[in-house]
Each structure stands twice: as structure tokens, then as C-alpha cells.
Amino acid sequence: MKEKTFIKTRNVILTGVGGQGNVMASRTLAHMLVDAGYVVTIGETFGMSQRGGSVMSHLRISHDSVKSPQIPRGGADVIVGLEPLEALRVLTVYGNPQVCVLYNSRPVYPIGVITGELSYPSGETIRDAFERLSAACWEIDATSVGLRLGNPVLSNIVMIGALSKTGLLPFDRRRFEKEIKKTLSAGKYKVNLKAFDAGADMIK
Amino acid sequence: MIKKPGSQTELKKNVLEQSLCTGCGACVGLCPYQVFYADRTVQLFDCDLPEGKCWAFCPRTPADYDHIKKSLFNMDDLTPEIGAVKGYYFSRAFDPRLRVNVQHGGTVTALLELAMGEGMIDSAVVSSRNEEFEQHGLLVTDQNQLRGYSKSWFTVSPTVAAFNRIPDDRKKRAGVVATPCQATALAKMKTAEIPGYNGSDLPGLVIGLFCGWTLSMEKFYNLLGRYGLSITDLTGMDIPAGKNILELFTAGGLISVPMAEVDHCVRTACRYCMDSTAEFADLSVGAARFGKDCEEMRGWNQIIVRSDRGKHLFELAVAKHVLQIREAPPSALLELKNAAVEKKKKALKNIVEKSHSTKNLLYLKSDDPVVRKYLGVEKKRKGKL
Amino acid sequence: MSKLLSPDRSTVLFLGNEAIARGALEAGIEVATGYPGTPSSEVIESLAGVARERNLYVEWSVIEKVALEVAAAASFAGLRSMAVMKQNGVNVASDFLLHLTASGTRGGVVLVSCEDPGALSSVNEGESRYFASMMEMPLLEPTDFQDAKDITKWAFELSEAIGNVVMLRSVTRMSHASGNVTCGKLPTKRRNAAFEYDGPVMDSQTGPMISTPVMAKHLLRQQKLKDVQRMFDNSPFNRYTGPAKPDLLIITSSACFLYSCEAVEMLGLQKRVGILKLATTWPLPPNLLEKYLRKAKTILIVEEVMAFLEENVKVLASGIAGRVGVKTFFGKYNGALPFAGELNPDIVADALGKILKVKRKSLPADYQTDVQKTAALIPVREQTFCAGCPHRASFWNIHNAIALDGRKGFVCGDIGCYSMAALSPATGYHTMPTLHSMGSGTGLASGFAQLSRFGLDKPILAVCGDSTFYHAVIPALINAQHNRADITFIVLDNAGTAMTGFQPHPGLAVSALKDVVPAVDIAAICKAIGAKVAVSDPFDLASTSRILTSFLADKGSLKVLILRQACALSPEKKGKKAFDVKVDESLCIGEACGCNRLCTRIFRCPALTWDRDTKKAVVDEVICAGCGVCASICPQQAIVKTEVSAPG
């Protein structure tokens, strides 16, 4: 897959819950654009968010500008949830009849639903919003590649991988092996790279 | 009985925050929430469950007590006074080495015995001790061990929370020692009715024991404090009959503490009970007290026979000489009868004094014939003031 | 390599605590200290980690005044330093600092406050921009990534140009937020120290290093603020873009800057609206502010989380009202802008676009209304101990200790994770109503234990995580001690600065460098003070609970329990189950069962959840970290916990 270019600033968000890579996956992203001469900013939510509570970063990828580190509401052009709830939250403030998604199937329960005070949507009823509020949707089960691979963590790659795959941002495999052979150990690249793989085959 | 919405919260309010808990341990070891610890009931975290188990077998709360005797007793036994009577005696363990380490006849622990060894139980919860000195239910599988169990010590045994603890399936092969509130809590097991539950034929058999009323752990050790003694001294205790006294057994020897002293200690609950001879048991036990007699009659209990259950197992005791009978004069049932009027009177004079109201009798129906009877002569008595 | 000794030259993509750690490199530094609060943590690590190869002296310092003290004393041996906290950080070290900066300072130091405006990790959103201006020392705040780096390389020259400390504020936004940085050269030669004080006591360089005499100091510390005003006048970190002559001009700082321009562009107004970025804030520069103010009459002032630019421009403003004009100020004292919490493009947007009455291109009405509709549906999701805390098993023996105590005990609370036990009180089981700064829930369990007298009958609990001890409570003990009074204190040593990271502390045998160092027995304090003191595995329930009852019936002293276990994401445990703990489907009877849901209702680990379908409780192998505890509090044991063997 050719990387893609586009004109104006494209703005990323990952989200998901604390103890899923959410930001490991936003700086490698972020790494990978820096690489290929793009002006990133991040900004994170971290800090109490290991506790349980929802992450997100928001990547504002330009050719020449530093950003503001909050997205505007409405102003994503890119939602990837490690988890569906998350990603429809996000979507929910950030989307906009143009918004492409990503997210992961697999729930991560918040306790309120965990002690029944709460309930969770049904995954038909997350699928139809997403369908009817973005341009364009992908359910993917990363979870379940990741402990396939070993590791449920592995899912934050899955979906790097079918990220890429989708051609929304402007990466290839070629530019992941090579960011993360700068920052992982051998026995984690080979992983990784499986679990980038993996994400890449899962979009038709 | 009335179906009454039970709920941890209405216990907590109906029960517990108004002293009426007798710490039966009814209401406990049925689920994680409630615990007994330190004498108390405990509820650890709160239970949303609108019809708990807590609420419909806990002895103060509110239900047709007299409707559950008529269901489990014969109607032609029954006495306002003790309940179901079929028969009333004197006796003792006939086994002299039984007797010898035991409150008094030995009574209780021979029919224990009896009914492990002919099989109508195949185990029995009895009342021990802790590290502590906090007394609380024990499960007795084997019948040589249940004479280790046999003292009274005057303060609150949760022993139904032992029983709650027996698998469902084993529960009514298990007999149950228990004082008045104990017993009444397990009749309203019996009779309880719940979705999905039937508690019709436990437990196996109830023997009863006779209680004036049980002493606040705290208030006693502060008591023995003030003769320099600890809970650790003590061997036993006894209340003999006719000399306004408790006898404390230590090492150091016998000391008598003053009725009046001991009265402080009282637990609020006992206060509020009308049952002083454990009405709803098969059988029930008591030290013998009889006229000027009590240091002839020191090493017998009384006994009242109640239910089919109970008749059974006594006349097989007797028959097998396991016990040893003295018929009862008149004049003994008469006096037991008056005393337990007393607690009667006494228990509603202090209920109508914290209701304020002779309609609301907290856990007792004011239509409840025994209650009617007492309480009219209570008001009757008042009214001549 | 480190990404922090990247090239000169090369264009790296930095947090903004990397941005800053990186431009003290460049500056030379030679000590930096602190102490982890989120979100100023990174500055640190991300030093510690280069130490060795820089030579550097890095400290995870106990507590921030000392910090501060250590990095003041390699300055006043002619080096450069830095000390980095968090916002309320600045508050512990402010009585050292107001000495500091009387007494004036010789190696180039800074103090980097980093500060969380809307509390996103804190339970405060305190502002220390307010030192600068009370103790006269020089405020920078950077606005984007390579200005974090630039202006930190920058605000040492400025500390040795006017021989004393400058403070350096980021706020999340930046601190959190990454950028591209290009660098710059790292040097090469190194100070040497060397401590002069035989001089006159006036001299600066050779006289000793005091606040006396105090007016001479001070009236010299104020004509120094004079010159960094000249400098701050020319300084190419303040920027103005815009029109020549705008309908309005905003004045900003921080990470404000950027939602200002991002707000400027969304509304279209890029030929209307003027950005005057400060990235010197105290002393304001008088003549660029004159020069702008000059040049609108609207003036909307954005910047977080108090008014302190607002308030000083509005003073400098009104002094030179007849050169400049009487201007519209928008900001937070007219309302235009919140006095509490952060800013994001979007508040400004709506701002701006008020004042200038400009609509923002809004959404679609019907994919408005379906997203409204959606987010009804979505719950929330509460912050909670994660699966295999520690906190959650503590908590729960506490609970229960009270509870069965009966006279409704509590428990004072401290800041760490376990702060969670107060923002989410069923996550606590409802047990900790207090909770302030570091170290003040035993202060003020110390003064409850006092008020037994006046009617306040209640046991009165404690907690401190490990890091906490070392940093605040250690005082509070002693106080409680020595006044008798009757605390149950809890130590939650969960073997780490969990909450910021797993920076090392005292009661670790290593440092910020990873050398081997000696370690301070918390028991031991505990003991030397005088309290009887007792160490619990909080996992075993058991016997913590047995101890903690015993506690709260021993009544009239000080009483230490030390429940140690690591936390779940500690490097040691992350990702090594314990147990493989699962439900065992035929044990579990459901709602059938008389215990309501404990597992799932009460005991509330985010990974034991409820099968709704099923109706029996189930474990998320994916977030299990196989403690085990839930295995303990089943009735009807039908969690099963089996021990994972460990490999090899």
C-alpha cells in the first residue's frame, strides 16, 4: 500500500481504556509521521486514566504547524477505539458526517455496569451508530488476534495495522518495521510485526 | 404468617437500631453481608435484596407468632403460660459420669447423645468458645464430643448462624440446642414462606433451653473488672435457685454476685422477650427449682415435653435409661408457669414503655391471644394506680 | 541512543517534558531534582535516564522543598540546576523558595512547575503563577514544544544574568502533549563547583548566601526585576501575529496560544483577530505590551486557570491608559472566559465568537439530534482501582475492621491511587471523606483523636501510601504520637511512586540513577516514634482483618499497620498473573444465591463482571491480573484461584 498525502491538517484520535497501549500506539504513529517530515502534536490524557478510566490522544498531523493539542468538537477526521464504548464516546463529541472509525469489538466493562447500577449498549446497537454517524466504519476484533499472539495488549498494533491498511493516514508497514526496530527488542518486534499484519488483513 | 418485605434495611431500622437484636445468629451466615462479632450483629455492606432471609427468620421481627405455634404444636398442648405442654418432669442424665461436668442433670447433653446414637440426628450445633470467650455456634458430628458443650455461660451464643452455615441437604438431619429466641427463630424457619424455599422439616429436633435472659458481654466483663476478675477466671456459672444470686466458679473459688449487680448487665434485647421456657423447641430444658428444695434438687433439670418429636425422643430416653425421671409435684409447673408469666408481663411492660402505644408492640401482634391476656392484666394493674 | 541526545539539528518528536529536559541539556545543567507529581514526572525520568551518559546528578529528591534546596545549593556552587514539581509542589517548597530568592542565587536555576489547570490528575487546580509575582522572581511559560525546549535554555542564562531563580510553568496541555522539536547543540565543557562565602555580605558571587540583611536584598532583588523587564521587552519568545490593525487583540500564554489560534482559524477571523503571545509573564515587558495594546481596543485575555495575566496587564494597561487609550478588556472578570478549569479551542471559539459575533460552522441539525440521542446511551465510566490493585483489597479490610468496630469509624485520606477511595467513594466502600495534600490525613487524624473529649467518639484511621510517607507524614506521626493521640495509621506500601510512574523512593534500595543505595525502613520510623506497629500482606484477608480489628480495639495509642503488597502494574508484576483465577459456572449459583452479587456489586474489580445472560459471575481473562482476592470473598467459593507456576 502506497502512503497517501492529503492538503489539509488531519486530526487522529485514539481512545480506548487505561492498560490498553492507547498512547504507546499514538507516539508510535506519531513517530512514524515525524519520520516521513510531518509537523505532529499530541495531546494526551494520561495520569489517572491507569486507574480504570477512558484515554485518549489526539494526533493533529500537518505539513507545517504545531496544533493545538485538544481536537475541536466535530473536528475528527479519524476515530480509533481500542474499545467500542470508547470510540463511540469520542464520536459522540468529536465526529461529524465525514468521520472514518476504527474500534475494536472486544468491551472493557465500566464498574457502573459491572455492578448493574448502568447498561452497556448491545454491539448491534454501537455497530448502527457508527454506521449511521460516520462516512466510514471498521468493527474489528483485535482482542481476540491479540491473545491469539499471546497478548491482549497487542490489540493497540492490530489496529495500527489495519490503520495503515485503510490508507486514512499517510504510513506503511515498511515505516512501522522500521520505527519499531528503533524501540522494541527482538522477540517484541517480531510480535508486533505479526499483530500489524494481522490488523492489515482484517480490512477488505 | 404475614408476608412481610423484608429487607436488610428493615432489619437494620426494626432491629438492630431498636436493641431488640438477641443475637440469635439467625440472620447471619445466610449471606456475606451480615456477621456476628463482639456480641453485636454486624451488617458489613448493604443488601438491596427486597425479601431476605435475614428479615423472615430473625425472632423480632414482626410475624403471627401465635399462628406458628398452632401450626407446629398440638392445638389441645398449648398453654398461655409455657406453650405446648405433653408432659412435665424432673430429671437427670442417668449416667453419673455425665453429670459430672455439666450445668445440671445432664439432661440436654443424654438426649443429645441419644438422638445422635439412634439416628434421628447425625449431628447437633451446641454453643463453644472462642480465644476470645465470645461464645457462637458449633456443628458436633461426633456424639463423644458433645459433652465438651455443656456449661452455660450466660451470654449470647449465635448458634442459629452455625446451623445457617450446614449444607440445605443436612439441615434437618441436625439437632439444635437453643434458647428461647433461637428457637423461635428456627420455627420461623420452618414455617417461613418463601419463593423457591420449604423449610417445613428443619431442623431434626430443637431442645430448648430455659432463659431469663443473656448478659451483655461488655456490661459483664465490666461487672467481673469490679471483682478484679477477667472472663479467663472463670470456670463456670450458675444461677441457684431461690437465692437472688449468680455464682462465679474460678480456681480461687466460688463468688456470689448480688441479682441486683447483675441485672445492669442484662442485654436491652432480653428485655423485650416473653419467652422465657423456648416455647417453639421439641423439648425444653431447665434447672430444677423447687421450693426450699433447690440444694437437694441442684443436679436436676426439668423438663417440658412439647411435640410429637420431642415425646418420642424423651420416652425413648426413658426407656433406655439414658434419663432418669422424677414425676413433678403440681406445685413445681405452678411455679414455673407464674415465673414465666412474670417475664411475660415484664417483657410487655417494657414493650408498650418504648412503643409508647399498647397497639404497637414492635415484633408482637397486639391480637395475639397470649399477648392480649397479659397485657390486658398489665393495663388492668396500671389502671388501679 | 536516547532520543533526548538526538543530534543537533535533527527534528524529533518530543513530549513537552522531554522538550524541557532536553533545553537544560543544552543549557549544561549539571543537577536536577524533584519530586513525581503528575504531570511534571517526565522531566525528571527522561534526565535520570541520561544521566550517566551526561554526568549529571539526578535525585528523586523526598519532598519538593528539599528538592528545591539541593538543586539551590549545586547553584550556589556556581552549577546549573533544576528543580521540577507539580503545582502544589511549589506550595511545599514556597518557604525555602521566599529565602531563595532574597537571598539571591549564582549557577543559572530553574524551577519547573508543571500544573494541571482542570485537575485532570490532581485533586487541586492550583496556580503558581501568583509566586512569581509574590516573591519577585522572573515566570516564563512556553507555548509550544520547541519553545518549551528554547525558553528552558534561555531561562538559565536569564537566572545567572540577574543572579537569582526562575520559574518555568507548564500545564498539562504541554507537559502532556508532544511535538516536533528540532535541537540543538549539547555542550561540552563542564563547571566545576566551588563554594564561596568569606566575601562582603552584599557581594553576590563570594558573600554568604543569606536573606540579610533583608531591605538591602530585597530593594536589590526589585531593581534586578527592572533589567529582566528590558529583557523581557525584547525577548524573540513574545510574538505578535495578525493584522496591523486588529478589531481585537488577544493576549496569551501557555498552551493557550494554541487554542487561540486554532479558535482564531476555525471562526475565520485570521484578518481580524491579533495574537500577542507572552511567553514572559512576570515582570510583564511594559514596552511590547504598550506597543500592541496601542494597536486595539478590544482586548480578550485567554489563559488558564486564574486571572494573573489578566489582572497585571489590566494594571500596566490603566498606568499608561492615556498614551494607550481606554480599552474593553474580555477575560474572566467579565465572564467571557471560566475562573475555573482548562481552556480548549472549543471555550475560546465560543468566546471570540461572542464578542466578535461570529457563528461557528456548525453540524448537520439531524446528525446533531442522532449524536445526542447516541450519548444518552453510553454510561459512564467511573474511575476505579484496577483489576489486582492492592488499594482494593486494603480498602475492603478497612471496611470491614470498621464496620465490625460498630462506632462508625473513618478514614483521613492522603494523596495517591488510593485518593480514589474519596473521588469514587463506592470504590473505597465508602470509608475515606477526607482528603487534601500530602501527608495532611494523618495531620488531621492526629487532631480528630483529640476530639474524643469534646464528644467525637469514632476510631479515627489513617492511610499514606509508601512514597507519601517519606514525603509529608512523617511529622504528623510524630505529632500524633507525642499528643497521644489514638490513630490507626495504614501505610498502602505498594512498593513504588505507583501513580506517577514507579519513580523510586526512600524505602527502596535504589535510585533515580538505578545505583544501589540504602533504604529507610518505614516500620522502623514507626517504631522509633513510638507507635506499635504490625506488617500485612493486604491480599490476606484474613489475617489483615484480624489485625485491624485488634487495632481499633486498642484504644488510647498510636497504632502502625503496614499492608505490603506491589502494585499490580509495578515492572515486577505487569503481565505475570499470580493466579489463573476463574468462575466455576457449577459452583456459582447466581441470583439464586443469597449473597446479591457481592463479587460484582460490592467488591467491584474491573474485571470480575456479571454475565447478563447467564446471570452468574464471570472473570475477563484480558483484565485479570490474577490476585486472587475475589476467591476469598465468594460464599459459595465458587471463584477459583490455582496458582500459575512460574516459568523455568
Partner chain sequence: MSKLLSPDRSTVLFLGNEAIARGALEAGIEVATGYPGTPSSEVIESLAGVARERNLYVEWSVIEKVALEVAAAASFAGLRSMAVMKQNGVNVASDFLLHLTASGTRGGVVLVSCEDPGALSSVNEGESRYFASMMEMPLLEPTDFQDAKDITKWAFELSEAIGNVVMLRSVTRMSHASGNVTCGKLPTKRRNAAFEYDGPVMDSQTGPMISTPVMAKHLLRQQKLKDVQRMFDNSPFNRYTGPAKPDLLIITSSACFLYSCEAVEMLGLQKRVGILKLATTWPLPPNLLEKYLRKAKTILIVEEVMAFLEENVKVLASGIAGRVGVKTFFGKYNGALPFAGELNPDIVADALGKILKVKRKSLPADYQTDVQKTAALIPVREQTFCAGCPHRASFWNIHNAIALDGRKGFVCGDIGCYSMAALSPATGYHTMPTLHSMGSGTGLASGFAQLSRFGLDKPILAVCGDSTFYHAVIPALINAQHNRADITFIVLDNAGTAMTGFQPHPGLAVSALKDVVPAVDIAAICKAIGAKVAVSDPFDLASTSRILTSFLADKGSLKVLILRQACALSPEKKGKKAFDVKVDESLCIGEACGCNRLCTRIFRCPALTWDRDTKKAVVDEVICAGCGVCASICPQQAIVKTEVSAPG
Contents of the next structure:
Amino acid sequence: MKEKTFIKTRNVILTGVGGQGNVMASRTLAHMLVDAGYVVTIGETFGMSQRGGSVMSHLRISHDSVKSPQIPRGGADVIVGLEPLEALRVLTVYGNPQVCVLYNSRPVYPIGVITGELSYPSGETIRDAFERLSAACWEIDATSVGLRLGNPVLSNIVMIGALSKTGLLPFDRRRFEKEIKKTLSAGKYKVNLKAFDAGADMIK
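Can you return the structure of this protein in the form predicted on its own rather than the form predicted together with its partner chain?
Below: the lone chain, stripped of partners and molecules.
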């Protein structure tokens, strides 16, 4: 897919819970965009990430200037959620009628839900909320692909592959391949490329 070019600043939020590889995904995405000639500012917030707490990365993508690392409320252009409820929480704060959302459908239940003290909304309820509150949304089961490839954390790369296919950001498979060649061993390189391709194939 041919890379697109954007004139205005693009505000992107990647969100999930601790252990899902949110930071690695945001850094990989940022490095690809810098390689494409953009200026990228990253701001990260962490809850109790070692215990499955919220993790959120703000990426502000510009042609020519460094931006504040914090996206203003209501200012997101794209939200990528590695966990559905976390994505919905971010949407309610940073969303707007033009925002686009890509999210992993597989929930990570907090301890309160597991013990029965709290409830978790149904997939249908979450899906309806995304469709109502965004201009466009894509739901994929990235976790199932990660499990099939031997590691559920690969769902973060599945999401990056899916994001490339939506055309929302100016990067493609070639840039991803170039980026991971710099940092990964041959074995990890191959499985990450498979995860990327699987994610791209899930966007129709």
C-alpha cells in the first residue's frame, strides 16, 4: 500500500494495559514515521503497568515542528487500543466526531472482574459505543493471531500491521521491515513480520 502524506499534525494515542507491549509498539511506530521524514513527539503515561494497569502513549506527528507531548482533550485523530475497554476510556476523553479507532477485541480482565466485584461490558456494548462515538472504527482479534504465532504480546505488532492497512498514517510494510531489521534477531524478525502481515490482512 502506497504511503500517504499529511499536511496537518496528526494526534495518535496507543493504549492498553501493562504487559501488552504498548510502549514497544509506540516506539516502533514513531521510529518508522521519523524515518519517513516526520517530526514525532511522544508522551507516555503509566498506571500500575506491572499489574495490568493502564498504559497510554501520545504521538504527535508533524512535518516541521516539535509539539507538546500531551494531546489535548478531544484532540485525538487516531486511537489504537490493544485492550477494548482501555480504548473506550481513551475515546471518551480524547475523542471527537472525526476520530478513527482501531482496537483489539480481546479483553484483559482486571482483578475486580475476575473476583466478581466488578462487571465488564459486553463486546456488543463496546462495539456500539465505538460506532456511535467515532467517524470510523475497526475491530480485530489481534490476540488470537499472537497466540497462533506463539506469543500473545505479538498482538501489538498485529495492530501495527492493521493500522498500516487502514491508511490513517504514512507508513507501510517496507518501513516496518526496515525498522525491525535494526533491532531484532533473525528469528524474532520473521515472526514479527508474520504478525504485521496477519494484521494487515485483517483489514478489508
